[in-house]
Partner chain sequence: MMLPFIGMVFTALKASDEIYLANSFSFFPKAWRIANFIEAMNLAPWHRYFTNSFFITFVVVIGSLFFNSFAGYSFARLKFPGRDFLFFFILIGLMVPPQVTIIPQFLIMRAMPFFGGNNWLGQGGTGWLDTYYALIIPALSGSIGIFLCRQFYLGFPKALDEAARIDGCSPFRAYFMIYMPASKPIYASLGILKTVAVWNDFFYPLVMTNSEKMRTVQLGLQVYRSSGTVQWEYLMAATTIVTIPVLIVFLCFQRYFVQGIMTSGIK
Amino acid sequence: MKNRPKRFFRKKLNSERIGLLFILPNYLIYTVFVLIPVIWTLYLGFTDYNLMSAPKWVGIQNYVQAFQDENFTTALMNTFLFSIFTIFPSMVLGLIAAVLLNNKLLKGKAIFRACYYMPNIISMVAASMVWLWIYDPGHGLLNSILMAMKMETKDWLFDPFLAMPSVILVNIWNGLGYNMIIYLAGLQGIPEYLYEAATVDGASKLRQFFTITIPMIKPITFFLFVMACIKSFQVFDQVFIMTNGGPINSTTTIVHQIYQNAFQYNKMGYASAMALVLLLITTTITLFNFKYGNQESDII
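Put the chain from that sequence into structure form on its own, the form predicted alone.
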């Protein structure tokens, strides 16, 4: 009887050790590929480092230079514009598509769902190449349609006023299917009796949508908004492929500037400072969303 507590604690200790052994690989991967690079980047942000010589400590000079750099401030503004005009249209269109495809009377829903979701599984590199052809000023699909309609053709990716909207359109097209699938899952989780009770009370379909559907999918909306914020502030691939930041920096973004300074100009310290500014922005937005947007939410 006296040995029972000892055996219990010994067994519990052994089970905890086994549990730690199972999660150890994840912690090692996180430490090697996330934590150490972040700490190293934090250090490089305060140095002058060009890969050819040892880092030289310069204090906050890189950060002062970044906010005096016209290219970086333009990239900041472009990234905010890109995020605003990508996130909200993509979420609204995704919700509309989900509501339409959740209609029990609609036939061929599986085909429509596959068509909407297909762009999300296509590599952004491949998708960007296709949209390069669509936007081609000479033989692109869009200008061919305009010419067929006797309308003036456009230099979609070479006009400073049209380049950013053209890139944004690609991102909305790519993300719509993902938002649609998540919203669709949320809509199918709403109890049917809520709509039946509202119908008995005489509520119209539009009123049911705003008083039942929208509040019930609030956690889904919050989740999609946070993920979209993080993704849109890290936009790089389609910008790099379609415009390389041009024309005259009208489509350059923060990550694009980081890439240029790090790998084209060998300004690793300066690029690290930009990366930390980006990290600070995304962390602030995420924390703000969690504080003010996650109320009554239990999805995350």
Second form
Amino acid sequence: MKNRPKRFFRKKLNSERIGLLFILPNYLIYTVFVLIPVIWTLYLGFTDYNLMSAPKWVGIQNYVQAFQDENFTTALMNTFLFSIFTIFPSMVLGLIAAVLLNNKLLKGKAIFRACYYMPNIISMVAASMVWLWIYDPGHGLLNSILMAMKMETKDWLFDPFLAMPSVILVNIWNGLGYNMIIYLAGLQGIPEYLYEAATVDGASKLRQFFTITIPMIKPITFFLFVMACIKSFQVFDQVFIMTNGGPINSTTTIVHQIYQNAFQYNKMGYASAMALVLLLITTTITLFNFKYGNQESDII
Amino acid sequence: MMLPFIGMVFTALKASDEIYLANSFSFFPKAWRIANFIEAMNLAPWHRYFTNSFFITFVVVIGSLFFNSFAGYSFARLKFPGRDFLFFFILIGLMVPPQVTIIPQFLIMRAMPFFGGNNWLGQGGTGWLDTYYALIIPALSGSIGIFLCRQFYLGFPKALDEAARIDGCSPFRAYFMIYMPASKPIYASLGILKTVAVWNDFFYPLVMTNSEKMRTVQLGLQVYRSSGTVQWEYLMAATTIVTIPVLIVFLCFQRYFVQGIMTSGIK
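Could you please show the structure of the form predicted in complex with the partner chain, as a counterpart to the form predicted alone just displayed?
Zooming out: every chain and molecule, the one shown earlier first.
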């Protein structure tokens, strides 16, 4: 009985205070650089702020202006197009690559896997630089090949109709490996006996793929889709480096508009409103994931 | 898939007249010109860019591993008031794209009191902008890291803690003596994901720095394009060199890398 107060104190110190102490450094940084900024962005979105004078409350004017601003509506449209045309091809190709690599007869799998995955390791900046060279109208790889084949050369990144598809191609090349790795993990998780049973029943390889493989990896497909959506809506580096939004705004995206308005035109309030539109889109996708995603079988 | 990389290396090895001479394209360089790499590095203060990138990556990776695993351990294993509530706020960070918070982050960096000529109210100077602080400190925290560490520690048997407590072991000692030595897999995969993310980052340093001496390697690549015409052989040489460190890390730790992606799934 005598040492009870002491033990009580020690217990309190052990579990409660120390627990907080452990998360303190993280939480301090997190609060200052993530939580407060989220609320601050919310506020700034309703103000006119140019870094010089104090923010001026303007209500929803920034939002009205953004949706009338052709640059921003084009950026929204571009970002959606970019997402759709990046996500589907890179998922389908990623799955095909994964199925081919899952084949037991294939030799040198590790090398293939590394090759497919490599674009994903290097920075988007480096990848963009390499593709800038590939697309270069005068001395680039692509036009040199076309010339050698006596075909018409193109101004890949300088043609308003070709610029976006060119940027998208880079992204498909870049994202394919990631999808492949995740799919590969999923494929290896499918029990072998399902295929054995199907083979006994006389189902063809193609039939097995559609009736066993596809349904079994559905949760992974959903997961990859959501992740790819969130990532695509944040596209910036490749656009900034390869085209800077041009020609005639054909490749500008939401984040590109945020960057330009905030850090080149100093329209902090206006850019914050755009940032909130982005937040709204990504949050919707994430909530959609929580609601319909099969959390149990997620890879997380 | 590898063609762009091979093209990159071959272009980096070509003599400039070989690139710019019309109608004589060949994929392979005719004369292998290693000197391009040296000349490319001499065109800009690359030693500075590399020092910056190495330093930032090193400090962020070591620091964030410590901080994130501390927090992950605490959220998984210790009880304290408001724990679940605080953890919920960490999860919010998973949903917020970094570009959404960049404007206030910039303003906060600029308004750091007593730094960069600022007074105590954070007025008058540039604060933490264009310093290592801006590039390192925010990256030390991370929702994904905390989340993954928590998941990892939740998998440890509860009896471990109880045994430690009965033996009179404080949570600090329990972390350092029991959890830390058993954390190698999560350190490895998290460390690699973080290394690649920090080394490759472009947007954040682009916003937070403006002087030559604070540039990272990714920003440095822009040098060759701002000066009118592009010198492809030099740009490709520099791109190759910037890519090599992360490639080495990848090839050495491929197993952990793939593991990291699998367990996280999130990037």
